[in-house]
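Only one chain is shown below, in structure tokens, and it's the form predicted alone.
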Amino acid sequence: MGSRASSLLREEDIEEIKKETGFSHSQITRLYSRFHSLDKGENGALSREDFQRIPELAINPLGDRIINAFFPEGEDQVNFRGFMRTLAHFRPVEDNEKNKDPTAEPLNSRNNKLLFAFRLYDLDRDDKISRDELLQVLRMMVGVNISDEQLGSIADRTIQEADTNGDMSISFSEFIKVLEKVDVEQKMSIRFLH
């Protein structure tokens, strides 16, 4: 099956991809492999159920929220050039020593990083972190474990401390703002193998 998978692959295509995301080429062969592994279809394509077999993401509480980060709107499979964006995002900082491209900021860079993590919270793609928005991504990641008030409370300190226009949301910039002394670089990455 990984000759297959390999053979589906071309060359092309590997250039386009490693200049695209900044993966290299083993590493992009060897996560086309994982790609058709998990493709149950057999259609060039993976769904929302193929990633919820990837047993990770299955016991994540943000799950669904990093499966849909996946899927552009209204669209239910992705090919494998979009799985290799989004994993992009994921590569640690460092290796854009290897690929540097002028013209264009990597998936990877701090900028990116964080807005894929903003985009995790803005539920309704608004471009801003509701109270709502806020208390559903709290549920997801402490289940019951908390009451709804500490919840409530929690979000309103964090809206408060991170609103500087006053309009009860976190805009993207404010979300930077707070994010600042964060290592966003070990906290969202992933060591792909070379």
Second form
Amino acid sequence: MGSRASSLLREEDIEEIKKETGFSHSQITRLYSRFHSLDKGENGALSREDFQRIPELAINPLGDRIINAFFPEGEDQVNFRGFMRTLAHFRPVEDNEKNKDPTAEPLNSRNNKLLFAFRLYDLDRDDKISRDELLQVLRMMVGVNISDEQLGSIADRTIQEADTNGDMSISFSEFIKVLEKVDVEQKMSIRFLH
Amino acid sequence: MINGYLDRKLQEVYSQYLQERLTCPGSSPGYSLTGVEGANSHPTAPTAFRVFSIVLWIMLASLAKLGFHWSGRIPAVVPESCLLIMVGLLVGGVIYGVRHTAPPVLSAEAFFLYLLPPIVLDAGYFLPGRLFFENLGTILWYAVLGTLWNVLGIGLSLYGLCRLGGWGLEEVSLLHFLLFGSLIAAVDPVAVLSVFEEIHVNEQLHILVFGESLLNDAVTVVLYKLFESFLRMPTVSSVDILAGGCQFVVVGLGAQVIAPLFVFLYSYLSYLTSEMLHFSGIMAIVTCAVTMKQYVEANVSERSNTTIKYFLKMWSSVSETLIFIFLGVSTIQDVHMWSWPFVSSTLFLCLLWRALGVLLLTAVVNKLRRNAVTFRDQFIIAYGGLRGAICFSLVFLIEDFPMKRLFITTTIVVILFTVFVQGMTIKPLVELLDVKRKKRALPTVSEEIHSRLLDHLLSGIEDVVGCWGQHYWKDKFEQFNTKYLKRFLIREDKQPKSSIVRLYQELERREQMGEDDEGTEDSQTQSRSLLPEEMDSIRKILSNNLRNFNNKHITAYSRHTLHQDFTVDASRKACLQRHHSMGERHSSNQTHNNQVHFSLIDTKSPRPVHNPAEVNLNGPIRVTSDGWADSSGPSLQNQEQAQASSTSRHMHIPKKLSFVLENEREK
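Swap state to the form predicted in complex with its partner chain from the form predicted alone:
Time for the whole complex; same chain goes first.
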């Protein structure tokens, strides 16, 4: 699996991905073999069905939305670059990176991580989490034992807590503010093995 | 651990019984009720006296505890455990002075069978489950390897020092030192708990120290028994050592097998069973408590739940007090043998090996953790390794050999040192080092929801990447739990609600009681205004329960009190009435809209949304439900709409009430 997969990935590509995402060489090759094993059609890109074939993801309450997050707007295929770009959000934040490139914000900064999470709610990309969008996600996560009114009150309360400008929806800045006490950098990180 | 003791005790009782049979051949085994054998038929004086003395001790313990809470300032400086030991010392001294004989010693039997289980059960029941399992790897790492390291280190270095030092201890064998090392290296959960409850460090640190103290029992048990059995054997071969090594696995795992088999009231049985089978009783009882907690809470009524919790707290509180008092009393003994070099070197080695162990282990484990353990945390972990009554009882159980008295004295000194010196100074040190403290406020509902979202997100990403992180295992367990265990163990109507819902309900209750909720002060202004009848009912409840609210603000925080839950019943009723009275007015309008809501939304959720156009269908309906959301004048607005959709009203009122009734099932 290793040798065949890495032969399709050129050195220049690896370098570009490294610069864009910050992953190390070995991490990139390892993730490429994972990409390759998911790519049953072997056309160098993943479709939604490829993702849905992952068993645990199918039962994840947010499975569909997570899959959706990999695909750029309106497209049905994601190539390896896009795959890595999405995964880069989950790289742990390292201290020594802060000095590297002050102009471009790395993909795994706190802001970008939060933006990723925000987009899981905000399907219509209007930069606001409306009450319905919140309700949809809540219903998926909370399960079936809860009545609709209860869920509605919970959603209302959530919006109440976050909403500062009174538009009954949560904007990205309000979202950031609500999560300021939560250690997002740590929560949203996976230790990618070297 | 107490098996040797139990065996001997059994033999004693049996020989005693035989003696009685021989001396009174006429008496039958069953006591007759005639006056001739009247002496055999009612409880003998020593037994009655024993019961009397036990009751007296419990009374003394309770009085001492009450005294501390009334005396305000002292508990802030001196931890309760120290004060209790001092009381014990006083009492022991008095008894000694009066009777001129040593006061009763804390018997190993009483300790292991009666005093320890309630504390461990209470600790396991109130263990923050999620945090514990997230850090389980690290905790096990510290507990198993750390204890091994300490035991071997202390045992071997003491042996080496005694050989070199020439303190008259040359004839004491290596095995004895290893045995001593195994009992003195054990960090004691009782002592740790009583000291750490007052210093409020951040939850991660707390769970690491506390979890380690609970789980190292398995290692201690094995090592202690191992060395003790080796002592009894004339020679030790390498096969024996290997066999001993295998015991670790068996002991640790065996405890896990036993524990989940028993439900709440039988957790004690699980403890005893595991003790009898040479497994670790403490681990069994902790696992038992942790696993059955969710099933118990779901199955029993709310009132029984509160009763169980209070019972646990009370029992563990009494036990803890008794243990410390007895420690103090047992210090006044005739059997002391002092040796400056031995005692001081033991103390020094204990501290040294613990510090080294923590440093080394943390260096390794930090590479695997997401959240590194900082140096300050490491210092507190090392410094918080208090010894307590477990070492004390274990040292008494050693078979008699010439230097036993020295070991006893040393153990007592180490315990007293760690509890007093380390216990008293840890609080100022925590403040000095600015260790991260515990967040007191409940998370907001938003935080809870978003955290949950992040959890699911991370599990999903881990699945995509194909790495088996902790989310993967957590999810797997949850699935197993839901599919098999919960269906089997929980009544149908009592399926537990999600933590989001529980948190929301808790916050609602608190707000209604007018409590100062730190996180949501600004949002209070937007919440619905209450109608006169509701205000009346709330006011009535408040005035009836005013006494209870005063108790909430005592400064001496103790893990044995349950502030929150105490007000649950009272605030529950207000919640019930409030929703009840609001129900008629709101149910129709709102549920109707929500019904329509979900019929549109549900058809969409499985498929990802591509066209923005589809989503906007929700638009028009959203407006009316917003009308409900910012209801400042509920009555007029909603009554109009209520009349408009009166038919749906009848269908939905039961639904509204069912929200309330879910909570009050026992009615």
